[in-house]
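Next up: just one chain, as C-alpha cells, the form predicted on its own.
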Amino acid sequence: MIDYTFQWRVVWRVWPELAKGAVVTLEITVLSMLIGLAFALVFAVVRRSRIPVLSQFVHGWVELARNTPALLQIYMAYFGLGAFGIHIGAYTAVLGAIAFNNAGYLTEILRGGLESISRQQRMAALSLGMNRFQAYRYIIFPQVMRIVFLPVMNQTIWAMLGTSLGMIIGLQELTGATAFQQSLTFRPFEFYFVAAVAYYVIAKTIILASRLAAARLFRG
C-alpha cells in the first residue's frame, strides 16, 4: 500500500501566483507567435528569391532554428550575449528565443504553403497590373493562410509548452511558479499535476479556437 496523504489545499492556497506563471506563459505565447510570423513571411517570399545573400541567410536561420535546441538557444541569449556585453532579462531571452525559434519552422510552414500555389496565379495577378507586393496580399497568401493555418496553431501550441523550458533560467512562468511553490510546501505530485492539467487545458482551447476559426474563416 502506498502511504501518501494528497493536499490540495496548499495548491489552492497558492493559486494566484500560479495564474500569474500561466499569463507569463500566454504572453510569451503570443509575442512569440506574432514575431516568428512576422519574420517568417518575409524569410518565406526571401527563401523563392533567386539573391543569394538573402537566402543564404534565411537559409542558415532556418537550419539553426530547426537543428538545435530550443534550451541551448534560451542559453544563447540569456548566457551567450553576456559574453558581448549584452546582458538581457530572463523574460527577454524565453522570448527572442522562442520567437528565433518559431521563425524557422513557421518558415518552413510557410514555403511549403506558397510550393502549392501554382506560378500562374502569381504570373496572372501581374499581367493585371498588380506590383509584387499587391500580388503576395491579395492572391498569394490568402491562399497559403488557408493552407498552413492549422499547422501555424500546432507551432503555437508548440511555442507554449516550450515557454516551460523558462525556468532553467529562473523565469516565472507556470513551469517555474510552480516549481517555486512546491520547493516551499514539498509537494510536488500535487502541484505538477494540477500545472499539468493547466498546459492541457491551455492546448485544448488552442486546438478548439483554432477549429473553430478555421471552420468561420475558410467556410466554402
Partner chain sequence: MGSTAVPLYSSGFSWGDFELMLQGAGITLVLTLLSGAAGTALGIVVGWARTLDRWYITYPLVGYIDVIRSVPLIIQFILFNSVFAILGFRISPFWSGMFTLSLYIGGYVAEVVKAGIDSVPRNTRRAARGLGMSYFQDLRYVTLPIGVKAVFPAWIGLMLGLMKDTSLIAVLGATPPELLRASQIIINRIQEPLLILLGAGVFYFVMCAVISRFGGRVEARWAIERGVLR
Given for the second form:
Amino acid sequence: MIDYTFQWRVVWRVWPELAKGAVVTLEITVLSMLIGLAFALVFAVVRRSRIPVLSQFVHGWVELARNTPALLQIYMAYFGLGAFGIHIGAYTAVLGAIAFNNAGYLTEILRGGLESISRQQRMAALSLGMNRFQAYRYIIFPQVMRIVFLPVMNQTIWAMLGTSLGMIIGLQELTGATAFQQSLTFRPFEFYFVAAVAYYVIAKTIILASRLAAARLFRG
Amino acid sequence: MIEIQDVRKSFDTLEVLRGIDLTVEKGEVVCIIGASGSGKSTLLLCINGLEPIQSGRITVDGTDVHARGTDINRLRQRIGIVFQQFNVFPHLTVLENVALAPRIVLGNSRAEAVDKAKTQIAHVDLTDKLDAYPAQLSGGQQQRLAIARALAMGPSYMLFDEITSALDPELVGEVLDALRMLRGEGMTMVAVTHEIPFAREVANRIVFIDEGRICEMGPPAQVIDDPQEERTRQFLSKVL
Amino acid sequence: MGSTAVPLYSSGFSWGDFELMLQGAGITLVLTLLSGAAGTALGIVVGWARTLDRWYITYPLVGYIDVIRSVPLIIQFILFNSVFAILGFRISPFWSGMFTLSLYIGGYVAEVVKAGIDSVPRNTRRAARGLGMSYFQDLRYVTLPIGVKAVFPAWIGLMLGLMKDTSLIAVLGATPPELLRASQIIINRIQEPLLILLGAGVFYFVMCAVISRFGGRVEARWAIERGVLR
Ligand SMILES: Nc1ncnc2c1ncn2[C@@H]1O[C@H](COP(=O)(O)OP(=O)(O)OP(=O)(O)O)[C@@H](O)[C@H]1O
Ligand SMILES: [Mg+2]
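Output the form predicted in complex with the partner chain next; the form predicted on its own has already been displayed.
Following is the full complex, with the preceding chain placed first.
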C-alpha cells in the first residue's frame, strides 16, 4: 500500500514564489514569440525571394533550429558564447534560444502559408486593379492568417512549455522556482504536481484566448 | 429476391426514407432516379446494412438484413456495391484490390484468390493494369476495378450508386458497357443513375423517388416516356 | 616510462571523451527507438479508440492527451519518477524516463493517428464493409494502412521531436548518459563548451538528417499508394 502522506500546505505557503516564476514563464513566452515572429516575417519573404546568400543563411538557421534540441541551443547561448567573450545570464540565454527556435519554426509555417495561396489569387487581385500592396493587404495576408493560425498557436504552447528548460541552467521560471522551493522541503511530488496544474491552466488559457481572438478576427 | 417493406430511416431528426416498399426479383434490373437529397444513396446503403433503419423490414433471399441474429458480413458477400467516388483501395494494386476480400473474407488460398481476381479483372478488361495502383488509373478504369472487386465475391445482387456521375463524359461509356455486360449475364441489379437514356435501355423497372417516398414506379416506357405523376414530369424535364 | 610520459591528468579532449559521446549518441538512439515504438503502439490504440465516438472512452483519452500536451516534459519526467517512488516501485531513472517518454509521445501519436483514420473517405470504408469485411478486417487491411500512410510525414516529425526531447531525461540523472548529458559531463571537465556543444550539435544534426532522409524515402515510395502521382 501507499504509505505516503501528501502535504499540500508546504506548497501553498510559498505560492508567491511560484507565481513570480509563472510571470517569468509568461514573459519569456510572449517576448520569444514576438521576436520569433518579427524574424520569421522577414525570413519567410527572404526564403521566397531566393536572394542567394541571405536565403541560404535563413535556410541554415531553420535547419539548425529544427535539427538540434532546444536544450542544446540554450547551452550554446549560456555556455558556448563564452568562447567569444559573450557572457549572458540565464534569462537572456533562455529567451534567446527559444526566440531562435521560434524564428526557425515560424519561418517554415509562414512560408508554407504563403505558398499555399495560389498564384491565381494574386493574379485575380491584380486584375481587379489592386496594386501589389493592396493585393497582400486585402487578399493574400488575410488568407495566410487563417492558415497559419493553428500552427502559430501550437508554437506558442511549445514555447511556453519550452521555457521550463530554464530550470536546468538555474533560471527561476515556473519550473525553476518549483525546483528551488521543493529542494527546501523535499516534497517533489506535491510541488511539481502544482506546477503541472499551473502549466495546464496557462496552456488552456492561451488556447482559449486565441480561439476567441480567431473567432473575432476570422468571422465569416 | 430483395424485399423492402415500409422502410423508414432518419439521420437524427431528418427523415430521409419515409416508408419505402419495393421488391426486386431475381434477374431484374431496377434503376432508381430522383432529385439530389431524395434518399437514393441512403436506400442502397440500407439494403446491405451499411446504414441502420428505424422501422420496416428488408430481406435478401429471405434473410432479414437488419435483424439482430443476422450474420451481416456473410450476407454482404451476396450483395456487391459500387459507389460514385473514393471506393477503390488506393494503397493496393489492381490485383490486390480484387484479391483481398476473397482471401480474408471467403478464406480462399492466395492462389485461389489471385485466380478469381484475374478472371474478374479480365472481365472488365483491365488485365494490362494488374500491377498498377489506382492513382495510375483513369476514373473509368477505377470504376471498372470497383466492379471487378465486387464481382470476385460471387454476389447474386449488385448495387450501383451513380457510378458514372464523377466521370469525365468520354469515360462514361466504358463503365456503362460493363453494366450492359452484367445485365446480359443475368445479374440482378439495383442502380441509382442520372443517365436517363441508359436507364431506359437496360432497366426492367424505373423507380422514381421523391423526398423519401416512391413517387412512381414501372417499366421505362411508362415512367420515362409517359409519366403519370406531376413530380415525375417535373424531374424528367429538368434532367432530360 | 620515458621522457614523453602522458600526464595523469589531461585537460584536453581525449579519445575516451569521444567514446563517451559516441555512446551517448547510441543511448539517444536507443531511447528514441524504444520509446518511439512503444509510444507509437500506444498512440495507434488510443487514436483508434478516439474514433469510436463513445463518451466514456473519449473523455478519459482526451484528458490524457490534453494533459500530456499541456505540461512540460521535464515535469512529467519528475512526476512519474516520484509516483513510482511513492507507489514503491523500484525502477531505475532510465526506465522511468523511458516510460514517461513513451506515454508522452503516445499522446501526440494518438492525435496524428486519429487524423489519419478520419482522413479515410467514408465510401472507402463502406466499400470494405460492403465486401463483407468485418469491422476489424476493414481497420486492419484498409483503413489503418491508408490512414497511417496519409499521416506518415507528421509521424516522422514527431519522431524527430522525440529524439531531441530525449535530452531532457538528464533531469532524472539517468545512466548511462545520453548524448547531451555526456557532452555536459565532458564540458565540466575540460571547460571547452563551444567545441563540445558544436560536436554534439553535429551528432544530432546527422541523426535528424538520417531520420528525415529515411522518412523522405518511405514517403516517396508510398506516394503512389496515397493516391499521388509523381
Ligand atoms: N450520414 C449522414 N448523416 C446525416 N445526414 C445524411 C447522411 N447521409 C445522408 N444524409 C442526408 O440524407 C438526405 C438523403 O441523402 P442521400 O445521399 O440518400 O441522397 P441522394 O438521393 O443519394 O442524393 P444525391 O443525388 O445528391 O446523391 C440528404 O439530405 C443528406 O444530407
Ligand atoms: Mg447519392
